[in-house]
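Taking the form predicted alone, here's one chain by itself in structure tokens.
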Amino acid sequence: MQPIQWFPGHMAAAIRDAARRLVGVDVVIEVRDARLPVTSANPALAALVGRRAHLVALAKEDLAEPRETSRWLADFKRQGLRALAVRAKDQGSVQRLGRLIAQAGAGRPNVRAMVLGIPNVGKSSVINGLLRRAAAKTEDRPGVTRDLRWFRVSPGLELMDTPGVLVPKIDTPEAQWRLALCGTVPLERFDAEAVIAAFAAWLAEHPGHEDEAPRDLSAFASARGCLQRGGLPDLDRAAQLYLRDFNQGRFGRFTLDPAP
């Protein structure tokens, strides 16, 4: 597939303002997509943190396989950092980040934490899940948050919003079909038949899912109706239709980065 390359010029100014704004803050969230724990992590990002306190939220994590999500967060705690999963819809899981952030603000009266992250892994619904309120603006396409906005949660916890950043660029072809595919990447960026036939791929050498997604688009097509004159499959239509099936969950739950 041809390379994915995109880092518009409000990401490289929300890295510097990010940078600025840490002055003051106690607690990073860096919010990753539990289907790609590490594909959706953003080096440049984690850079920042220096010596605050540093929480890993897997958000969106009723997509991913609960078992690798297990897994993945006994490998973030062998490493040092304090991580969960977390469903923004779910205030269970939600008031449980609220109460790890707590901690990591070390018994401060007030703590500001920033929240960051690549586009599109649910920061903003994070965040407007310890608000219990749609505050924060949220979309099922990246790029939505352009601004940083501060939301006081509750009289002790104040969070900043910032927008999403990708890498400059993004270095192999697995991580690139794997961002593409989960919707961290603009649909008019990259060929989505592309991006959906390494998928196909991917599943055909990870088989022993319960609710495996479709692998052949033209019979996914035809399934779906997406026909142009003559019967033919209209290929385009059904892979905007297939992305937006397995970004909600509807053929199952997949972790594409394996755990340790």
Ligand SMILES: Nc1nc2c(ncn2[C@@H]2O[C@H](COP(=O)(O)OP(=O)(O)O)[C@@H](O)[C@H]2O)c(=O)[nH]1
Contents of the next structure:
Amino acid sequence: MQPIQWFPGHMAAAIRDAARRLVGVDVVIEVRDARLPVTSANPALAALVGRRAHLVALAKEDLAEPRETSRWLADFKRQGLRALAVRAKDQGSVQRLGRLIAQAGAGRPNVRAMVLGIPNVGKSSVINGLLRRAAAKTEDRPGVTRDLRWFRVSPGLELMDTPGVLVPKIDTPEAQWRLALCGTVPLERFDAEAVIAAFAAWLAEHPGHEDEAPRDLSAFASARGCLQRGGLPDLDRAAQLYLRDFNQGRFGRFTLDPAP
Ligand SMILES: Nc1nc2c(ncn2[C@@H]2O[C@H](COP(=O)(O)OP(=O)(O)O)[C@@H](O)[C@H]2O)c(=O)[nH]1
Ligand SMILES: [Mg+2]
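What does the same protein look like in the form predicted together with the named molecule, given that the last one was the form predicted alone?
Starting with the chain above, the whole complex follows.
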């Protein structure tokens, strides 16, 4: 597979922006994809978080295997990392996250929280879920940078309305196909057919998986009517459809990072 390249300056700029906005933040909510509890993390985040409270939200919980998610949450707990699984459309799970954030800022009369994470993991959905009942933008305060907008989630909790975006850390072939398959890398940056082939190989190594995804892209193309003139399968179009179906949960629930 062709390695996925990010512009070298991109990571540094994203980190500078996040660091600037973290001034005055008490609690960092790191959103990860529940299908990739480790691969969708960026190790650079720990240095940014510093001594602030750190929470991990495993978003898109509905797309991951529930048993694996429980194992991951138990593992994070052993490591002393506070974590919770959320599903954007389940207000109950989002409200639980809200309570966890308030607890993480224990003792402070007013907790300020910010969401961070790599692209497409569900940051905006988490923010929107938390702000669903939010009244209005909280007033500007002296000393607070102008472009930072805070919204009041509950009497003791304010949330920054825009998340910090980090680029994914893509340092192994496994990280490449997993991040690409789960939609955290722009489509034009990778070879979708190669990513699906890598996933098919993973499926072959995981027999007895409760859910089944198609392993043969040509067969999938025919089944979905993706044909070129002359009747040959249109693999390009089929690959796009495949990625969309996978990320809508049409093939079932998959956790691609195995829980320890
Ligand atoms: N199935 C599912 N999809 C989700 C969930 N949260 C977000 N998404 C979808 O994932 C995509 C990216 O979500 P978004 O919140 O914009 O991610 P962001 O780029 O991190 O802000 C969108 O298509 C969302 O509808 C979730 O809990 N479950
Ligand atoms: Mg967003």
